[in-house]
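The chain that follows stands alone, in the form predicted on its own, written as structure tokens.
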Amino acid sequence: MWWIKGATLVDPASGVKAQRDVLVQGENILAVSEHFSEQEVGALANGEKLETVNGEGKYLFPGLIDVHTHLREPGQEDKEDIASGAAAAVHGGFTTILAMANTTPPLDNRALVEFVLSQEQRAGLARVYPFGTVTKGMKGEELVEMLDLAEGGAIGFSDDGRNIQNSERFRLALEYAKLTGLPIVSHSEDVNLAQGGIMHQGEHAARLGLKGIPASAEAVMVARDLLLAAETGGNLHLAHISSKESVALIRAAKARGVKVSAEVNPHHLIFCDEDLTLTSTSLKVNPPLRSAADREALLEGLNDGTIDLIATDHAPHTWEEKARPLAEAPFGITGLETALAAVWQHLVVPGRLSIERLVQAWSTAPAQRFNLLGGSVKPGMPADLVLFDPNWRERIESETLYSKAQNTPFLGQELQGFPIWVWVGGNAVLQERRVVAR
């Protein structure tokens, strides 16, 4: 039994931001109160071993949920595997992560979906839910057996990393997925507009002499996806939105009653294209870092609810891959271990994002959107919890990362604000910044 004392509980689902004591018994939250006495806790424990954690000066959140991670297993375990990704997740404050299906081979059949779930159990850290692909082999042609994948445990369907260019195929996917009740997650990108691009198309790309990816490469497909979602009544989620045009399209679609949700990545909220240099391969991402005006539109969209969720798009690569020249290095940035601290330091501390909106967009809303347990700190709910210390400072070093990958722009930098305790199903899997298996 755990007694978390005196932390400031931030629970948007309950409308609470106040000092609270929380009791955890077994896998669930037992009780929440402004204050428990020793006698009250002793009676509830009824002889059970009691462990106390002092939460004074710290925040207690419902466990964070990252709906967009790449764990690379099966097939590319040199970059990341489910165990290392799950360890990185809890080190960063995430109790649940959703794994994308673009592995090698891709998760286009029930056996591979079940394999990921079995590896999650073996790791015994964060909860891991896999997506299945939309099309077989992620070739954009034949649809997968969605009902079978859903029965095997798929949380939704996505060909993330490759956009389905054929609009009729995408329309059929939205129709078919309705039978499962699960969402289609779209990587909205027109490959004809984006092909060969390295970074955002703009003045900075021209100065560096690099081929750009225009914002229209995303916005054209966002418009298509929204139109098809409206036509079919399909369940659509838009991944890694990066441009002001896309934000405007989503805002207008929601005003018309289109059933859609959208996510934004921390790196698109913190950096812009002018931060990219010819040697900063850790900032080479897809969609690319866009203009400062796009960044402002994304933050506005997150604050007004046009964008529903924050998601890391954790995309690990080997050091050798990211050490290549910028044009040859793969797209992708790691985020599980640094995203919370980075958003805290760059957005929450300056007052650009409230702590309540952070928790809502990274816990409450993801739980509701993907029909997951969690997202709130209420009696009877799973005890997935994060004790966050806003004053904890830490230098990001390769030796202290649990991820196999080091492609983070924060390497060598000091960040402030980290989770120090994390519970998953009542088990303390992070204790004083040290990962401990369930």
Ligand code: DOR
Given for the second form:
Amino acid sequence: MWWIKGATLVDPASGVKAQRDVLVQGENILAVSEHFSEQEVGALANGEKLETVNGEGKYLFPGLIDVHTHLREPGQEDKEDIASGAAAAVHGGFTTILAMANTTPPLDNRALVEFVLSQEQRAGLARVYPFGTVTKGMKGEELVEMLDLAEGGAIGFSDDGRNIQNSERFRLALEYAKLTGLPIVSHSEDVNLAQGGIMHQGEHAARLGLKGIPASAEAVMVARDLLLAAETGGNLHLAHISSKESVALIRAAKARGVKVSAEVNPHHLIFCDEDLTLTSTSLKVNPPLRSAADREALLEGLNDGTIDLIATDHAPHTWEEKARPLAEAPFGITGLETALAAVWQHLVVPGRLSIERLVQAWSTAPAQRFNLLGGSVKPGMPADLVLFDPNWRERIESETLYSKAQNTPFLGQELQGFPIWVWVGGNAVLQERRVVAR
Ligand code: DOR
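Since the one above is the form predicted on its own, can you give the form predicted in complex with the ligand too?
Next comes the full complex, this chain leading.
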């Protein structure tokens, strides 16, 4: 039994932001109270081994849930595998991660979905739920056997990394997915508008002499996706929204009653196109870092609820690939181990995002949206918990990262605000910043 004592509990699901003691027994939260006495806890433990963690000066919140990670297994385990991704997750405060389907081969059949789940069991750290693809081979044409994938444990469907250009197919996918009750996650990008682009199309791209990706490459497809969701009543989630035009489209659609959710990535909230240099390949992402005005619109959208969730889009690549010239390096930034600290330092500390909204958008809302365990700290719920130290400072170094990849712009930098203890289903998988296998 665990007694987490005296931390400030932040649990938007129960409207609590106050000092609380939390007791964990077995896999679940046993009790939450302003204060427990030694006698009360002793009686509840009833001879069971009791471990106490002092939470004074720290925040306790439900484990973060990241709905957008790329784990690369099967097929590209030199970049990441399920075990290294799950370790990176708990090191960064995530108790659940959703794995994208653009592996090699893509997760377009039930056997591969079940394979990911069996690897998750072997790793035994964070909970990992795989997406299935929407189309076979992610070719954008023939739909997968969605019902079969759903039975195998797929949490939703996504061709993320590629867009389904054929609108008739996308419409059919939204219709067909209704039979499963699971969402379609759209990588909204018009490939003809984006073709050959390296970064956001704007003055900075012109100065660097690089081909740009216009904001319309995203917004055109966001508009299409919203129209099709409205027409079909389909279950749509929009991944990695990056532009102010998209935010405006989503806001208007929600005002019309269209059922849709959207996510924003930390890097789009923290950086902008001006931060990209010819050598900063870790900032080469798709969709690209956009203008400072886009960044402001994303934060406004997150704060007013137009954007529902934060998700990392953790996209590991090898050092060799990211050491190539900017034009040739692959798109992607890692995030699992740095995103929470970065959002804390860049947005929460300056007062631009509240801690309640952070936890709501990265734990409560993802649990509700994807129908997952966790997302709140209430008796009887699974004990997926994070004890977060707002004063813990750490330099991001390759030796201390659990991810196999290092394509993070924070490498060599010191960040402040880290999870120090993490429990998944009552197991303390992170103890004093060290990942402990079950
Ligand atoms: O930057 C990105 N990297 N964006 C994507 O959509 C895919 C991802 C990847 O798989 O590397």
